[in-house]
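Okay, so here's just one chain, in structure tokens, the form predicted on its own.
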Amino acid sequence: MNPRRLYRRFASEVLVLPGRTTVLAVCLVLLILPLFHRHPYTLRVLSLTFIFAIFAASWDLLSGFVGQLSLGHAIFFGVAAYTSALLNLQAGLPPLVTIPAGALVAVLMGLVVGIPCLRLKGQYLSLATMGFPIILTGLVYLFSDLTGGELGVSGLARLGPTRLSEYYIALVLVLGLGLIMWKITDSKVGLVFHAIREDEITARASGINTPLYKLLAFCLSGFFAGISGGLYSHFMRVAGPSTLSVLTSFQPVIWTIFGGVASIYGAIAGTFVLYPLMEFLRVAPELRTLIFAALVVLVLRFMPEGLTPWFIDRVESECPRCKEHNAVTRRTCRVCGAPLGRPSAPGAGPFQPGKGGRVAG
């Protein structure tokens, strides 16, 4: 392909929007960061951030886009972590095999969780999903000879030969899997997910097989959460009951709501902000929880839709005609050429960027 044509396409798809340009800049910074700073602790924290970002995005895929509010998402994370660990220790399989195998087991667990929960909604669904990790935790303690009980299983093969290689493995996976999840939500399947979330009865009346699509959402979410669970077990070289804890289930909920629900990139951005912050605040343990709670409350108070929607609203505007996003500095739409910011009626007030291209009256 002609390099000039390739660049023009890249510029028209990415560089034209400030939000996408910001994502590109962050990715480039993360790619070159080890060239200037290779402290093992920093690489460790960022690698765990990438792993948990996949986990948070998988929760957003299920709960944000389909509306199936799961408070037991650790079931997928934990079962994949234990599967990867046991296959590595008992069968001697490398991480390249155990991590996908753990993800496939998490897909099966998605069916186990999804089928009984098909007819449940709202708080009943949330409570039902919360029960599955608790049940599995009991099985972990019951079969302690295999699972290691409270101590878990340890001594797993490393994710990579060096900390730097583990960093880049996790980075490439979060970028690749994040893009795949975003593409899924931007496809026809994503439109069906949106329809089910907004009004399941209407979607069913339109001929959509809603139980099938909800099961698909559980399986897809379980797969990506399983990838993160397998990565975590090999990165930490241990799989224990903490991977099935209530805290593990609640963490992706907090990260996603903080970053922005139903966007995939919002869940990743929320994890990128909150997880490193909590790790670096270990230097002040007496203030750590207070600062975290205060930050979350402030964001939810002044940015109720999350951090990334608030940011995009201030750097991009929506065309009133074709609904495509444009940089706030533009005066005409980049797609249809419609004027941006022109009052829709005599006497209307000036255009206010960041309000979805609407005209303030």
Given for the second form:
Amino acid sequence: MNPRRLYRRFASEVLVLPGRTTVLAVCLVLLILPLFHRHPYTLRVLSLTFIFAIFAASWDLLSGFVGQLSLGHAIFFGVAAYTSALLNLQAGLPPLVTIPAGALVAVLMGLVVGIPCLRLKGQYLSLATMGFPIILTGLVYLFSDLTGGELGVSGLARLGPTRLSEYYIALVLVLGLGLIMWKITDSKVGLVFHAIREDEITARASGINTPLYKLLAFCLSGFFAGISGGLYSHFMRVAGPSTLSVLTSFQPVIWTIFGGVASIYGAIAGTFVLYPLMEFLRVAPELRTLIFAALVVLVLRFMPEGLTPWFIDRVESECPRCKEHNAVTRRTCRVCGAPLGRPSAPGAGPFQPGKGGRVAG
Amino acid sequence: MTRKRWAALILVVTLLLTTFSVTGCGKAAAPKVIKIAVAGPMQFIQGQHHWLGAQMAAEEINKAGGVTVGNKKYNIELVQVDTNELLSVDDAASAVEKAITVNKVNAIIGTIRSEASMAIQEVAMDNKTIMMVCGASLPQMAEKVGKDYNRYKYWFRVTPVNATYLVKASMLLLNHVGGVFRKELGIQKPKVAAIIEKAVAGDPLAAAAAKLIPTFGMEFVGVWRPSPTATDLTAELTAIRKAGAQIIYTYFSATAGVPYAKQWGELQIPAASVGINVEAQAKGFMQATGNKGNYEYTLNTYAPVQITPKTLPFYEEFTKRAGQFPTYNAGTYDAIYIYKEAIERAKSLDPEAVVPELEKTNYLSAAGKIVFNKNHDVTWGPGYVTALGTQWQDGKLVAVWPNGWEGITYPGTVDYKLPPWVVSQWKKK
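Show the form predicted in complex with its partner chain, please, because up to now only the form predicted on its own has appeared in this conversation.
The complete assembly is shown below, putting the previous chain first.
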């Protein structure tokens, strides 16, 4: 394609919307950050942030988009972490093989969790999903000769030869997989996911095979959570029972709700803010958890839909005629030319299924 | 003010500033420091004991003139690292990496949870930083030193003796009680029941108890596995009474140790209780059991007994400051001294020079003589660290073992006492 046309398309798709421009700017900053600052501790915190952002986005894919509220998401993370670790230690396979293998086992686990949960809804589904990591933890302890029991397995191959390479591997994966997940939710499959969440009976009445799509959501979510689990085990060089803990299951829920549910980028943004924040709060170790919790509650008090919808409501407005998004500074819609008037009140804009939330334009 | 006066004033100020900057603001130059990270879950008792033990050692060393490395004097500066390891493994590893790369610590001491300790071990070894464990007991960490010496040589364990030896030592306590039964009650083959909490660490212990107890000339009547957090053990204790047990071999690492001891005393189960009950190591044990935990006998690390000349001063000072008895996590006290001696011998802070000196450690600590084995694990046995058997007698924690074992009796050790209701039940009329 002609470079000038390519740029024009890029400008009309990305640069016209402040939300997308911000995402682009953050990506560029992260890509060039090590040129100016490559302290191992900073790179460690950011690498873990990227890995957990994939995990949070995978939870959003299942629970935010399809409405299958999983409170046991650690099952996918943990099973992939253990699979990658054991394949690396026992079979000597490199992370390039073990991480995808772990993700595939997490896909199978998606079926194992998804099939018995097909008929469950709401809190019953949440409770059922919560049980699976507990069962797997029991198995980890039962087969402690293989899994290392409470100690876990350690001494795994590094994710990359240097901290810098690990940083870039994690960064490229969070950007790539984030984009893939966002495109899935922006596709026809994503539209079906929305339909199931909003009204499953109507979706079935419309001829949609909802059990199949729900299973697909479990498997897709399991795959991405599995990638993050494998990355985690090779980054930490340890896979232990903590990967299956209740805390591991709850963390993506907090990050996603903070960032904004049902958008993928909201889950990623939430993790990008909260995980480094928790590290920063080491300056007051005894008050760390308290300050963290207070900040989350306060932010959600004033941004009830999460951080990213709040931000987008302030920098973009929705065209009343064609529903496309525009920069808040525009007086007419960039697509249909309709007058835009005053920007809508924060949090008042309608949710746009199938368009990746409010940022879609 | 005239221009001349202004110029004079500026000159005086400039001179004063120059003088202060050269002399360090009129004070003597501060001594250099050796930074040691004390890593542990600081919101929990384990981390608090890590910190207090290390603090006591650092204060003593600095007061005595600091550390001499070559011809330079250093003070010890502790860096508190809250690992939050009981809740999050990645948090623990990040905290330690921060201490190494941001705070530039020379060594790390502490850690308690095995999984987190393994992750911390990887971070420390990546950075070639000396790590001295005072908490995690599983032997796998030490095995790594043997398997890949060049990578893991910076790792050492000061306390506790590793889990394999903890089992051996607890079996010795059982044998001790068996001997008292034979001698005082004339029962040659006492019946033993095992009550082992249903936790991972308890599984091999349950299997070992069934296999080993008959080899000690005792009869094994069965094993009971309550939850580690059980609040009512009446059913297990009643079944043990019905099985005719005369001794109960215990393993409680968690809270169930309190209701167990309380109900054992309340029900006056006619069987002496011995083994590992971590709750019975705490100062508040008698209060927690409503004074029913008297005669409970457990493996321990510290007690008011003279294992070495350092034990009692350390024990008393720690108890005074903390209001609690020191747990094995307070072994950071000895770890700091061991590190100090090693760097003084090495005349260097370079880990490559310090590791060979740490390997030569032969240090008389508050817990016994510390010598590292080839895997850098603390050596257990006669002449080294033996651990202690402590019993609650009349509301006081006293050391009752070793009492003649391999010729060892630490001054201050008293005789083990059978519970009176056990004696009255089994004494031949």
